[in-house]
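Only one chain comes next, encoded as structure tokens, the form predicted alone.
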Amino acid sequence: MGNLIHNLLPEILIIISSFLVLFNSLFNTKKIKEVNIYISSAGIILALTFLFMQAGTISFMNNSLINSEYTKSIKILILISSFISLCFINFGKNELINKFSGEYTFLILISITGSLLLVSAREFFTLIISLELLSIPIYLITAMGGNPKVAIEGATKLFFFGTVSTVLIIFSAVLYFAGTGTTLINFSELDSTDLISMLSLFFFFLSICFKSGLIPMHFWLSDTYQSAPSNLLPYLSTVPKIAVISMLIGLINYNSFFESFSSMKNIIFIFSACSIIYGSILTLKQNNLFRLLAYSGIPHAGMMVIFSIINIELSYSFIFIYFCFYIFSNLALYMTLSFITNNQYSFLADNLKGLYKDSPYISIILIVSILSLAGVPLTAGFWGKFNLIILTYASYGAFYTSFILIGAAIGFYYYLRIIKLILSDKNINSLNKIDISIQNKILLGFCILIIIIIGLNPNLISYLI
């Protein structure tokens, strides 16, 4: 029992923090928001402390969960990004968030717990419960957007497709149990010539496509990003996607999956390549800034999924470089945009014209984060994409690599188009003066610092995590 508690201590601390926040919200005092910040921050910092103390690889709860150096590093990234997101939420001046600070923080902490468990999950029912813990709070928070009609529509679509995704993965679990007699996930035990086994794998990966925003399960992205509270987007754009994709990478590599299903490499790459190319083309057609950014996440998801078909021993440190650049670039980007507008539904990319004249500080933060997402040298994004290209070429040759290069080139174009608008002399749709608290400036500065440090010396990530 002691060993079990020790291995689950980070998750237990986050759960305790969530209920302390909920209990605190019962008291109608002026300092509810501040106390919530202290409670959630203490819970996350303690969870990080115990994570750093974990070492080695160990399976527990009858092999339903696993802790390893890989899961440890991913959880540290998730907790750091969640900590920044929560601080940003509570330091903001959104009236709705201020009114329901306790409920909002409680739901985020429950979602964080789900993401931590998901990274370690190695059994179907544990995996399904973790996915639902991660997803259900997001369904609820999405409905709390500034425009009630639009927010409820976006949350309904997200809930509908999320339910379909859950049904798919439950069906996958049933088929897997029919083929193996167990719910412990070890794909190497499946028969590669058996139709039931192939269907189990197909439905499993289709569910992953939804959770990570891959083609063809990407329908919810644009509506959700347009309607959700702008304060939620830093969390929504990073933690769920990273948790799901890291779970897929760990699960496939942990089970020596491709030794039994070598053909699945090609199937996974087809999904990834379609997401990279078609997602980039969809992004080019968008005028609404938040729809553009929502679709721009599809190629990134496709690139991250490619890590699942590369030997994890070769790509271990490179995975974290990509995850780090994606997390901190999106955190800086969406935190900055939330200061500019609370109405994502009608905010066009053209509204950024002349932003540099109105607010140089905001413009610099936006430009650095966008350059990183585009993969420009001297930013973390360059090393993330460069390493992926090198690994893919070494493993599969020029054909597979060409899809990544094409997607990166298209992404380079639409990201630089946004920067061109920011630096444009045509100062139309001028924005009001943007007021940023010192706490949020520190958060933004930290994200940009990480982007630049990794851009200058990517090897530092292996020492930090």
Contents of the next structure:
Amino acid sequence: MGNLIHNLLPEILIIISSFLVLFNSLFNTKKIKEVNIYISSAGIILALTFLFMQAGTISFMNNSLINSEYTKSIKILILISSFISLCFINFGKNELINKFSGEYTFLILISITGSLLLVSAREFFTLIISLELLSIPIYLITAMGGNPKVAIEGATKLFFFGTVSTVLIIFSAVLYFAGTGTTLINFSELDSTDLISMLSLFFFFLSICFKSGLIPMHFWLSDTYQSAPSNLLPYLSTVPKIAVISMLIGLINYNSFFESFSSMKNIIFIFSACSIIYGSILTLKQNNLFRLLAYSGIPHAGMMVIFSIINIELSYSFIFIYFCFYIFSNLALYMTLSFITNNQYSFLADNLKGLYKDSPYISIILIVSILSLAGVPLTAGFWGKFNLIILTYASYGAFYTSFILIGAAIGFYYYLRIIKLILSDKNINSLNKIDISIQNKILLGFCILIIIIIGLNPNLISYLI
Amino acid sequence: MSVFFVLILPLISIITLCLNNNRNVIRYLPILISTLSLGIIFQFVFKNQLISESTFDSLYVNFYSLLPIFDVNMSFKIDRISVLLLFLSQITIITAFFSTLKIASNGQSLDESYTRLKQINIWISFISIGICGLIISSNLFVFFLFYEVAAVPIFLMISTWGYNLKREVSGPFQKILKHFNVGTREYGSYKITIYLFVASILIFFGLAILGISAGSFEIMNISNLDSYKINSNLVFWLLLIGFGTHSALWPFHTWAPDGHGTAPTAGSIIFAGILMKIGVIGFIKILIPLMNEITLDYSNLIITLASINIVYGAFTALRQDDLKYVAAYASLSHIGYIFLALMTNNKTGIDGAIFQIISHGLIICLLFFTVGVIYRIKGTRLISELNSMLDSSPILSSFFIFSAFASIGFPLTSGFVSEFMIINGIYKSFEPTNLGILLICIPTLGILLTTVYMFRAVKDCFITLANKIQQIIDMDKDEIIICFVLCFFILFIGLFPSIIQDILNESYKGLVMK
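Condition change, the form predicted alone to the form predicted in complex with its partner chain:
Next comes the full complex, this chain leading.
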């Protein structure tokens, strides 16, 4: 029992802090927001400290959960990024937050617990429960968006399709149980000639596609990003995606999977290649800024999924660098966007014109984060893509790599277009004056600093893990 | 070691410009910093006694390791060729900075124009870092990294500060082309970006395959390997198309004229002076030394493309009305000489190629700079609208005429020396064959055509008399200074070519293919 508590301490701490936040916002009448910040940051920082103290690979709760160096480093990333997005939400001067600070913080903390458990999960019930724990708070917060009509539409879509994906994964679990007689996930135990086991794998992967926004299950992304409250986006765009994809990578490499299912390599690659190419093409024509960035997340998800078919011993630190770059660039990007757009769900990319003149600090941060997402050298994004391309070439050769390159090339176009708009002269619909609190400025500066430090020397990151 | 400061010094001007709004700082600090870098390069040349001493081999520094698995390091190497290229790049950057000084008089309010000036100077400083890093890189990865640092600002520079041109669209694809707004700066910048980024991805792919198959990204380690490992057709084609696009080698050249036409003067100067040389630098640093055998196999192809470049560029320049397009096609034609010379495979020819790189860089800087001044004074660059400039602005006209003579290859200018050496090199390596005679004819024809289109421009713009007397408007002091500096170097190389040959010394040996 003591061992169990020790291994699950970070998750338990966050659950405790989430309930403290809930009680605080129920019974406290003054300074709800400030106390919420203290409680949630204390919870996350304590969880981080206990995470750092964990060492080695341990399976517990009848092997349904696992703690290893890999899960530890991913959990650290998740905690840091959720810490930043929570602080950002509570430091903001948004009316919505002043009203619903308690609910917001509580729900996000619950969702963080879900994502932490998901990374460790090695059993179907744990996995499904943690996936639900991760998703249901997001359905709720999406419905709190600035424009009620649009928000309800987006939230309903997300809820319906999310439920369908849960059904898919439960179905996959049932088939898996039928095939092997256990719910502990070890895909290599499946019989590769059996139709049932192939179907189980297929449904499992389809559900993952939904949660991480891969083609062909990408359609919820744009509506949700557009309708969700814009200060949820830093969280929504990073943590769930990272948690789900790192779970997939961990599961697949955890078992020596591809020895028995070598054809799955190609299937996963086809999914991610389609996401990279088709996602980039979809992004080209978008003019609504939220939809544009939502679609631009599809190629990134595709690239991250490719890590799952590369040998983990080779790619371990590379995965970490990619996730790091993705998290910090997206955090900086969506935080600044939330200031600029101010919850206007119909914000066009053209409205960014002349931003540089009005607010240089914000636009420099926006430019650096976009350059990083595009993969320009001297930013972290370059290393993410460089490593991925090198690894893919080393394991699969030129043909497979060309898909990533084409995706990256198209990506340059739409990312540079945004930068051009920011720097251009014309300013027809002038934006409102943007004022940022000093705490948020520090958060933004921190993200940019990390992007540039990784860009200059990616080896520094290996000291973290 | 101190020579590596050329990479760090521009950062100072970038940071200072970001924080400072003082107008004199914005105008003159970047010039000061680049002059300092130029001083550092000269100091390096004299300290290592590169002139008339043969002791200096090369300076190799490995700052830190980036990816130990694939031998990716932040390493730089300075040899005799890269010193010369560094010199050229700094001169180009300084000229570009000088050309931005007068940007203020573009019909905008003073504050706005200074914001523009500030941004454009920041981008040029970034390009300066990229170019210098690329020239002295000693790792395939570092090469690509700095290449990208140089390529991104170009897009922003043209799309935000370029010129909109009026171009007639005709031909079978008229309807489609109209859709693209041909001639606007958006068109130019997107065309350049698409070309250069496709090229960059091909180069990246090629370098990655080369590095992985060789097991190391260090250029020195790769050159010690057996050649069968790295002589792959795929890598060669990727790099040839990538570098060829960047240097505007014939079928991939169409971005160059449009880019030059729509770019601001500073952009054109940087383009023609140094960015179009990136492909050539790629040939000198990577293709010829590392993939020796396969480059030799394809040398006839490269010679053919280069010859087409020379003749095609010259013939097209004959028909142009816009002075910038004339200069752009002229530089297209002159780039062909460099490729031709690199394939000659002997000392004279390869030295001639390096001479041509430097001489063409200096001359085209002067040409574009004077064209920029003409546009500032007259408000037009069209040959049909300009006349009797020699009366209204004598100093400007003399500089333009000087640059025209230099690009023809008039004796005592650097153009003469380089063209002479190239023809000499071709004669030495191909002399006994029919091909050799044909190949000698091509540069000669190029020179002849250059004479025609340059004299046409000079005659129509400067010497033809106007009906009414015009006001005298001429260059400003700082413009005269930079033009004078460029003229000095052009004449200096023309008068004392042996100094450059002393610096080059035996470095042709690395470029001779077995």
